[in-house]
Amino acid sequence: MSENSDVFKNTIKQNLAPIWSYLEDKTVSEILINSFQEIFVERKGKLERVPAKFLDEDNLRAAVNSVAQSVGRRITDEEPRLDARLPDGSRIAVVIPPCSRKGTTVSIRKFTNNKISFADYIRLGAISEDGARFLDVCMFLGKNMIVSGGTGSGKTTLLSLLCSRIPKGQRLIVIEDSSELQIEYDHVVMFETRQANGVGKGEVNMKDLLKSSLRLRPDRIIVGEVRSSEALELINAMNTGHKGCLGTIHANTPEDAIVRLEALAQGGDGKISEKALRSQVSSAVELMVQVTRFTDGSRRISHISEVLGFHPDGSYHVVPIFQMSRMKRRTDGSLEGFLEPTGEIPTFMDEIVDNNLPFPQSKFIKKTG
């Protein structure tokens, strides 16, 4: 791993010299190259344009080709997209012309090995103390949970944290397109998908790995990101005795997230009716945790909701247990808001009591005034 990292570092120094300083800068979380002469970086959730430039389009294209080769991948006119994990754990995504109209477009999301805890979340204002304790309770009870949010909202970071709160003595199988999750746990099996080779053979996708994982005695299955028909396999796993399964999905609200999950599952080959599928989705997913990136650059948990079947009109009944209060802007431009109980009592309150967990029903009382 260290040898590969050295190769990557040398490749960056030699070929991507204009952005090297930003890769070294710990305050920069992402580098966005829109064209050879237009580069932005993200610092503390805010984008800013930087003066760095490449000599020309050919220079940038050559640099991208070199990076792709260093990780055993290629990007060509026939395959104009690249999505890969670099040896240091960073993620690189590239689209080249003619698909990219302004020129070669690159995103490098830097890897961070900073360990984060619920205490850090609370300190940063990303969650309330009671909200964190409630999620801890849900992990202990093995509730099936989907973390939803937009790109860069912090879904993967939260999923890593939730996995670390799983009670000891269980076997976790983690499935990702590109390994990003940092899980501190004793018994973890990590799987990563593989793209087809140059002649279109050898692909192993999320759905394949999910099917294999069911035969490998998992206690909990963790899917880094649900983005295709593997959603059906995850729902099946949740409904067949694998308690406490987790995954992330791209969506703006908990309601949107579960509808998107259903839509992705419809792409599976299970020959299942729409009515049966919707019933399975509503019984499989118990909690939705929404992570939101706000306009001040902060990333916070805005909803912790329970899925309770359907409304009379057929829409999913998603009830917020904790929800972010109205956000007010401070004089320094930052937003002030707090994750608060809504007054709804989770249907599994009896489980909390029966397991002698220190989270009384009074914690769910809505604050007034």
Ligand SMILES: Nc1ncnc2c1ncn2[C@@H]1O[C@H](COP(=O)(O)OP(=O)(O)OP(=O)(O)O)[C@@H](O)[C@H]1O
Given for the second form:
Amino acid sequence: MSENSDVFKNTIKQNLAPIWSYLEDKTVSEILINSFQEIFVERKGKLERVPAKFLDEDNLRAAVNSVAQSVGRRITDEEPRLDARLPDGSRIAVVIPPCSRKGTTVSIRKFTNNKISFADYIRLGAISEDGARFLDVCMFLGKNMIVSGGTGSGKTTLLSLLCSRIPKGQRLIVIEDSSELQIEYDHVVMFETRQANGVGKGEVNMKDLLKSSLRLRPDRIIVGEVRSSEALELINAMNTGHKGCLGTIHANTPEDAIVRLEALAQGGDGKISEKALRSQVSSAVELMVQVTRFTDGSRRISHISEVLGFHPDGSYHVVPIFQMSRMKRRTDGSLEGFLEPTGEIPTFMDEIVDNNLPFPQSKFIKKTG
Ligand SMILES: Nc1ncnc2c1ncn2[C@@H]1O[C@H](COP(=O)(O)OP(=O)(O)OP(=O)(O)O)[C@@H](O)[C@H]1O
Ligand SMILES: [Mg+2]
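Can you give me the structure for the form predicted together with the ligand, which would complement the form predicted alone we have just seen?
Below is the whole assembly, all chains and molecules, this chain first.
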């Protein structure tokens, strides 16, 4: 461990003493502080309340301020929100009163360096073997893909996993708000946004970084999370020959995700007509991969869908190729369900055949019974 991270660890240990044991506990993935005396942790995808408490609101606020300062950031009445990455790779989000009604609210998503491979993903039941192979095929063919899912459903984890399947010899440019993707690849350029300083100067946002990245000879552009008007730049990049661009978006279904992408892109250029934008979005995005956090705490891929255009009524034509079967609850409370082919054949089947990829058309046949 470097000297810097030792100093940081001590800062955290002193300031966040009441929750230190949960920060150290490897079974805890997330710590949620709703007020100085209301703290929850997440273990195996399930939330539980814990007895830990800070002395009072001032004590919690001071602790959070010190942590913010240790990463060169501030939380003040003018800037009552903080989203930052800690030196150990964990992510912290804070909102203070009056925006936060109960008191200082904090979430810490702990960094895990357990790399998830497709094999782990299959073992965890997050994807079927054929689903994983199909995603591999799509990565090989350089399909433009959007991973969508709700909060904490596993979008970033899946995006990291997909990046590890990019064929060798390409140049990746990765753009994130606060860096969390763990990408194993030999030619990667990583960009992170910068907030404005105390006098409102020096902001570099996702859109700026996307513009710069287009001039830096990317083979693939990867956007950690599309949450604003940078959606338009991403769509343009996908439509101008940058194959295999990837991004994530917050949405509960693939259909909602693509509509959200369009709405975000609309914010990037008020002048573009709805129809023109819809046609750009539908030709840019080829596949939507939906991740879902289920009630048993598991996180799994629930849909792999192809975007085929849009209907005369303006709705997108999104066709599931693999979809989660109906879930049954086992006696231990866990859910049984499998990602199964729907019977739809992707429109790029000929590309799969022409590239001699080991994924025969029979894999798309819907199972009966
Ligand atoms: N398939 C999986 N099985 C078990 N745990 C998983 C799985 N995918 C992700 N996780 C864990 O779930 C947590 C949330 O994952 P991740 O950060 O990828 O979600 P996210 O959708 O990107 O969240 P956010 O909406 O906050 O950006 C992490 O602790 C991660 O290790
Ligand atoms: Mg994420």
